[in-house]
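To begin, one chain is listed below as structure tokens, in the form predicted alone.
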Amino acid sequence: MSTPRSAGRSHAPVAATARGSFTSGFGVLAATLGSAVGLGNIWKFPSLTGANGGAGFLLVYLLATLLIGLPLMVAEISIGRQARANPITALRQLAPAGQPWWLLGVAGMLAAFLILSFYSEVVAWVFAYVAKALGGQLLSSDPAVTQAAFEALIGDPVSALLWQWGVLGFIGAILLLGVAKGIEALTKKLMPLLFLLLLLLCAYSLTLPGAAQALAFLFLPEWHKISAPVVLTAMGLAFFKLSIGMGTMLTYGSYFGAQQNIPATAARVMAADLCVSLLAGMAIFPAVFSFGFAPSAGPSLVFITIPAVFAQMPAGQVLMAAFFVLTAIAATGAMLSLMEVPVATLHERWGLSRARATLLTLLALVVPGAGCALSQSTLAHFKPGGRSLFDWADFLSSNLLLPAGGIGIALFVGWAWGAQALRAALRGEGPPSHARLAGPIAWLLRWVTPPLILLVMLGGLGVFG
């Protein structure tokens, strides 16, 4: 697959000033971290860590991140900054002549679109719960009551649609402001607020009687739990947690400044993302253990168990509202990066204004988004192939498009683009030290990352039983 590096580069990069860019190093970090941090940080990561061996699982996860997550993040950001374009245009611009690597950009945009279809509904539940928490509608220590409240929300088609449309409109309004005044300006405010809320909740939770049990649940290794399925789970988490394989990091990379140190930024994002996940576990699980609940993963923890736990605590309404606000913040950053992929592509490739590209993306999401939103109510019995529309959007994006996109990006950078081009892209206009990891990263992307993602993909498809 290796061919002369200059082939297929007839298109000149678009100037960053003409298409928008991040304006500061902190803005780059905040926006990129906002993309990586999502709802999974609040419930999925800490739960999986505790259920799969604690500190032992963390070590496996960190190793998998170094072999899968970080190389791919560096690769996507490098492609984006080098081309200064959306995923489709960037891959057409940088690929050797005649090779259809641009299809990876199409797959990424489709994956982002499918994820938005169902993720926007989950985010809608979070925003609805912010309002419910502030209004005191969730103050019950009985899980049956909080479960009934959750089922009433998702089972009401009007509420499900209105909250989803409200979330999409909110995200669209931010994107209309542009890269610097919209995405960067908001994430620079939201990310510090997220850490502040997490630290406040941690400070309170660690005073509860269940704090020691919760810390043991998260951090004490249980080596006997480290099995092949656990390792596969850790690899999958390392791949999906850092918002790669869907064009988001490539798109954000196109807004990076030429002096930005890409490997250092990616490492900081990985460390901060891990920190958010662990702080979330330290904030949630002491309360969960203190009041005798099971630390089960999934929406039941966020929407049923957590309200019942906070209802039993002093200042429970305030703490519950703070929890759902920080969860909404985590969801907002992820939503912004997902929607920016089709918006940037429509804006640049089809010449639409940013406003029209945003509005067209919102309109295109109405039908598939509604299908996912109504999967628990009006369309509850419509399950082609045994899955609801919500589940199909999740399955196709998570188990097919994202892993395939990750493998494709790894092969493109490792073989078609190569270490020399990666080294030039990493350096940009910075010092040579910015590019010193190009060789090891290219080697990982050639020989290590693709087979590991393939294992994750096969596991998601149920090949291993």
Given for the second form:
Amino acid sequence: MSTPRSAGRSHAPVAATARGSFTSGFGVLAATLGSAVGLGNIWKFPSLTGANGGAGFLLVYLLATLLIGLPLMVAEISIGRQARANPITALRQLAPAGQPWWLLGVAGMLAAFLILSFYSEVVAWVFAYVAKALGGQLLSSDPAVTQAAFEALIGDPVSALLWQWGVLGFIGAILLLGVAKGIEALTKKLMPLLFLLLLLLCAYSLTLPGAAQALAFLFLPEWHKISAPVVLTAMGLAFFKLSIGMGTMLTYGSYFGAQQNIPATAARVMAADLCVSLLAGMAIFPAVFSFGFAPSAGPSLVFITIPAVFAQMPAGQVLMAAFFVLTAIAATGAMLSLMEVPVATLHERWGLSRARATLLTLLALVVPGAGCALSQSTLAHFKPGGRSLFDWADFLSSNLLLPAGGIGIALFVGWAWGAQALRAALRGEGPPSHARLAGPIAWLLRWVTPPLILLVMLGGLGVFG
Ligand code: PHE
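The structure above corresponds to the form predicted alone; please give the structure of the form predicted together with ligand PHE next.
Now the complete complex, all chains and molecules, led by this one.
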């Protein structure tokens, strides 16, 4: 083992094998895609698109992904690969002497905990649904029945907590296996399966009577529904989807091979992630319209409509169990990447073993996690400022912390690190063509990204009235 404490200070890159890394090009792609694809696609994307008016929202989301998300993703991965360290150490190492850019890494850790607190609870519902689906309990084509089943689940404080702890323990166990044997091995096997099942589901859903209405809803924009808060939500979703603004991509970048083409990988991950979201949308909305649900139902959409769709299908029970298993898997890849941020940081910076770092992270999640888990039961009436703790964690992370982290990363690369350093980092040990986009990306990050994010944030928070 390397000596974790000194690794970050030295300027010689730590040998990739000394601190664990992804072992193949496909492994890098699968793990990175595994981080991007998650509940964001299957739970957040459809419910936010539904609640914010469909196609117009989708278009703003696409723009935010391309203009803001992609350059930031490339920047984060490059920083990580160049420093081969966790976010705090990496920023400390690459920043000009005396400049406190490492604080961005600290903010990222906070964001990771906040997201994990509510994310783990939604994953808990997914795991509970797997169990229920296998037991045949959810299968009903009557929306009222599936709705009652969902409300019973989230309204029970004991099961909410137990499922959450189960999920957290499960993710912790995979992380203990390490970067290559845990994260990479699992995501490589499971991502292709997820695509296959979503395709199947989508094909079936498009034969339902509400399909035409659903496609119009998803693809024909109603411009009047786009307001400043909607734009902020769309941008927040772009950050959340691509796992940027908090150090996840930076940490994964530190496991990238030196010859990996970073912009190409980021673009592929973005495109594949978008496909998963669209497939999920096309699987869910036809059912929503066919069975008379409101597309704006919000977070419960997936848990109520999906069982109703499966109830109509031949072998619905098996397929539904498979669907929730795969959702659980998608969410697992994302949670692994969220937890890897504090685990890698505690391990490298403070010299804890990976096992201790994982345990400490899990312990630190118990209280904030419970705050979110109990938001639909014991704490249902505790809504400071009109939002439950669950909604606060979700809102603050996506709409405030991730965009603010994005501004920080853009400023760091655009002003402190510079185009030259970005070029060297993008090239790594690959051909010069890998660094072709360094100039335009550094320019965007210097001049466009920070004011654009700031404008969207301030507008969405109502600062301009
Ligand atoms: N991208 C993940 C999803 O869509 C969530 C995530 C956010 C993961 C931030 C890591 C960091 O579900």
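Residue numbers count along the first chain shown, from 1. Every value quoted in this text rests on a predicted model; they were computed, and no experiment measured them. Between two forms, the rigid core is the largest collection of C-alphas that superpose within 1.5 Å.
With the core held fixed, residue 434 shows a CA shift below 2 Å between the two forms. With a cut-off of 2 Å and the rigid core superposed, residue 45 has a Cα displacement that reaches or exceeds the cut-off between the two forms.
Positional change of residue 227 between the two forms reaches 2 Å or more at the C-alpha, relative to the superposed core.
In this core superposition, residue 212 moves its Cα by 4.2 Å between the two forms.
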